[in-house]
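So this first bit is one chain, no partners, the form predicted alone, shown in structure tokens.
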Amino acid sequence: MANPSIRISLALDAGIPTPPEKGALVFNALDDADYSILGSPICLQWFKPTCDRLDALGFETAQSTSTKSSFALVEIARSKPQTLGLIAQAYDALDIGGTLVVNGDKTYGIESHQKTLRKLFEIDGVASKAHGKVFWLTKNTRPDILDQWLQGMAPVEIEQGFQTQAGVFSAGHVDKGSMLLLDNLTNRIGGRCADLGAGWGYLSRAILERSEKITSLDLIEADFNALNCARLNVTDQRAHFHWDDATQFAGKGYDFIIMNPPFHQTRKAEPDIGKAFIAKASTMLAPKGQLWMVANRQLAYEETLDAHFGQVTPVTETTQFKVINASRPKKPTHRR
């Protein structure tokens, strides 16, 4: 994807507002831009390690805000329920008068959001590079149709009872990995667990109502959304909750871990991402824990786990999916 701060100093030249000086909003701040030509923003954003990159770049991140601005920025997302929401958003955030800015690559549908707010609204400028657009309106009458966009945020049912949200992984159904790496579970799951990357916690309500021998379970997820939602539906006493990047998580000393890893933030399969997520729980866990996970069939986990544990077990494999337990964890070598 191409940094989004060109197609915004192109919109800027081509005659913008000027941003004020100070509390401009981005909804879905990118770390990959350079929000400093809007002064200085405050970037609203769910998922941690971007918030964390962020922060370490002097932004100021949020996950909501009551601000109200002359200037929003809404960089679109891949799911179009979710950029709607955020679009409203961001228009119930501005000044009648403000100026509401969309930007984003073709590939995730801008010219379709283009499309969407000319029927609503007059567009005032756009502006084309990089494979993506940049457009721009002024806020005054509000459609209702805006409160529609808004509800399509909210936490809906899906099947088993669960909810889920707009955007988050697997939002309309269980990921069938995780539902493969359930059915494939030991049944002698106890002690202290941890969930990494536990998404909207379909797996940790089923290990929790599974086993009365857990003692304690941490839901860690960096989507701040899929959290929300897993906080909806696992309401055991022994679960807990944490917004973080499971590569980043302080917790050791766990019996069990269960993961079903992302292996992928753009379009593209990035395997290094799974593949810190072994190195990491190799780490969190006991001496004589277990981690438990399911990964796409075709991604190469095999000599990393190899790498961090002393043993290594295919469970099962199907033409999708493969379930693997690894236990006695490696202690990390340091080199001098």
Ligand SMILES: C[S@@+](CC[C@H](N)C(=O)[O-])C[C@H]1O[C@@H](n2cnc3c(N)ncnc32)[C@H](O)[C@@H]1O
Second form
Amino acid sequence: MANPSIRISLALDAGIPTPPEKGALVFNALDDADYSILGSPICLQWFKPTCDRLDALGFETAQSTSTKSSFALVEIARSKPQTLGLIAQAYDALDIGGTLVVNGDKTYGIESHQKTLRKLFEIDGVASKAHGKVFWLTKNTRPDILDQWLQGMAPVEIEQGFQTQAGVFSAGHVDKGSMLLLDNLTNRIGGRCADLGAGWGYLSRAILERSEKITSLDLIEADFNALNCARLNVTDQRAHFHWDDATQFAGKGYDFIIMNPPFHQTRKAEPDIGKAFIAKASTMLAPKGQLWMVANRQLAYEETLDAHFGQVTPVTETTQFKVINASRPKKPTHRR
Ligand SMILES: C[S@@+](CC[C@H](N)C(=O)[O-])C[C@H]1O[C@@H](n2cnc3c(N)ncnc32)[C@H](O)[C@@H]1O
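Please could you give me the other form, the form predicted in complex with the ligand, since above is the form predicted alone?
Starting with the chain above, the whole complex follows.
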């Protein structure tokens, strides 16, 4: 996959108007692009680990902005409604005569977005490289359809009264793996609890409804938008919300940790993220604390679980998922 900033420099070479030295806006900024070619932009990003990497590179990051600019770049997202919403936000953030740039890979649908925008605007230029494309246009009149695109990013109600939003994990339905975890979770859950990668709060709401013995529940989630949905879905006073990278979270002494860990951040499976969640959970638990997790059946987490827990019990398995209970977290010095 070509570095996305290569395409932006191609576009700059092809005559795209020069961005301002300060305050160009980058929507859904990526951490494998070099935005210093855009001066000192404001990078809008909602996924905490990506935000942290952009911060470390010295970029200003934000989750929303009221700043107007003469230059806005949208890095397209996997979700089509989310991308259209971002395009509408970027267009609205531009001064009249400003430049909107849309960049992305074919696998994320850049060509379909180009087709959609071509019907509404005059496209000023296009540059292609490897598996991706960048195109740009000038802001003038505002088509009404942008209101619909903005609306497409607002939380909507799905089954069981849950609110979710375009682009978050399992936005349209409750995840089957999470359902399996709930069906097989111990009734003894109580004390200080945490939900690692809590998403829009499905597991959290259910365990709070189920157990009065829970004294507090920390929902730790990297996706800012998913966590905002969780705030709508989980209104129990025992819930506390943390926009954080679970693998960096500082909390300790938990009695129970539940999780349906992420297994990819790109399109391919990346079991290392799940392994990092398991390792982190073992350090967050009290000595008698327990981890309850669900995972895709084909993901090999057993070795990591054995390295970090004294007892690992398979609870149930389906053709797709497995539920595991792990206890007796090992102290770091005793690990292999
Ligand atoms: C498989 S989903 C499970 C979501 C939710 N628990 C459920 O049952 O619907 C994994 C969640 O982990 C989040 N996530 C990914 N990487 C993360 C990280 N480093 N720290 C915290 N959360 C993360 C994702 O945004 C996603 O919401």
